[in-house]
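Take a look at this single chain, the form predicted on its own, given in structure tokens.
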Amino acid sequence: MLPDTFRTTRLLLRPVVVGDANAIFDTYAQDEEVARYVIWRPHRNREETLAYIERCVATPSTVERTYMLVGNDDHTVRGAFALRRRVPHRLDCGYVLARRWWGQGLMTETLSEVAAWALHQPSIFRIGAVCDVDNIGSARVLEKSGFVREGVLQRWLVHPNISDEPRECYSYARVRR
């Protein structure tokens, strides 16, 4: 089972609720730069927001699990961090972060904490994500966060904010050795 929290020096990690629908989507969902490189369009309305969000809470936390980004000083929703056990020796993650948050360290904080975690528990051996290819940032933050590029993955995801065909995405992983 997936944790149902983890703590940063500046974030708690706690799972989303339908009380976060307002917060999520003022502080990014509706935001075209930060739903650039993101498999969903920038939300339209809080009903989208709100009908995520169920979905979410839906899913078994044995299969995944997503957490907002609450700012430990003033609680403010910053960005949601999704955590999925596929198999049962791996997990995959993926991550949104406000814009207004970018360029402070949180996502890289985020997910060295959760990977940390992960590779401590005797039944995961890989923790993985992937980022397109143009995603500088997200690429800075995997490798700041210890994750090794492991390759392209051709045609992978579609980004539906740039292209409706899948695109090029960067493999990345930390394993227990």
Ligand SMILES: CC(C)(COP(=O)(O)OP(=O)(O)OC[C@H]1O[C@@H](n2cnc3c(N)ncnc32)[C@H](O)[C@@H]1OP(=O)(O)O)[C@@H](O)C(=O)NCCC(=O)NCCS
Given for the second form:
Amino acid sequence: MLPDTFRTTRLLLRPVVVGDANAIFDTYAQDEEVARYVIWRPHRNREETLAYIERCVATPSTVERTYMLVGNDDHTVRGAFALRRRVPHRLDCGYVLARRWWGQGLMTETLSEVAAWALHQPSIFRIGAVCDVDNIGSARVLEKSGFVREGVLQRWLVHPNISDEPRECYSYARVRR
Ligand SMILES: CC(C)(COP(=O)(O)OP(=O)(O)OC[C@H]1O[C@@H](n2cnc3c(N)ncnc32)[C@H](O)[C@@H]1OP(=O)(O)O)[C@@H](O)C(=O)NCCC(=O)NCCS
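Given the form predicted on its own above, what does the protein look like in the form predicted together with the ligand?
And the full complex, kicking off with our chain again.
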């Protein structure tokens, strides 16, 4: 099972709900700079945000969970973290933070906590993530969270806000021996 929540020093990770639509749209989903290296296009309206949430909620929580990052102090939405378990022994993840919260160590704090949980589960041996080779901030978060760069995946993902052609991505992972 993927946990219902995670807690870090500054954040609570809890499952996304339909009631988060306005907060997601207003804080990051329409921001072109936030969306630069991700697989989705900036949302043009609240309906697109709602459709995204409905897809998240409809996905079985054994396979994937999308968590909202909310401040422990102010309870407001700061970003999102998706954790996927399509194969039982390994996880992969994706994450996004509203621009006003960048550069304060919040995603490193989050990823480190999730990875520590993952590698304490007897059935999980690997947690991985990929990022565009130009996404220096994300690569840095992964490295600061103890992930090891395994190589470059050629023509791996389309990041539609940069190009319609699939791009090179770094593959990162932490594993349990
Ligand atoms: C990537 C992202 C999650 C980082 O979150 P964050 O909480 O700001 O990250 P942290 O503060 O924990 O660490 C960021 C590190 O990257 C560095 N960094 C960020 N952008 C950088 C850039 N353009 N060039 C060089 N270093 C950069 C920071 O200096 C920091 O490293 P440091 O602590 O050694 O100084 C955030 O920028 C974001 O949401 N980006 C848009 C969505 C995205 O790209 N998601 C990942 C898809 S794979």
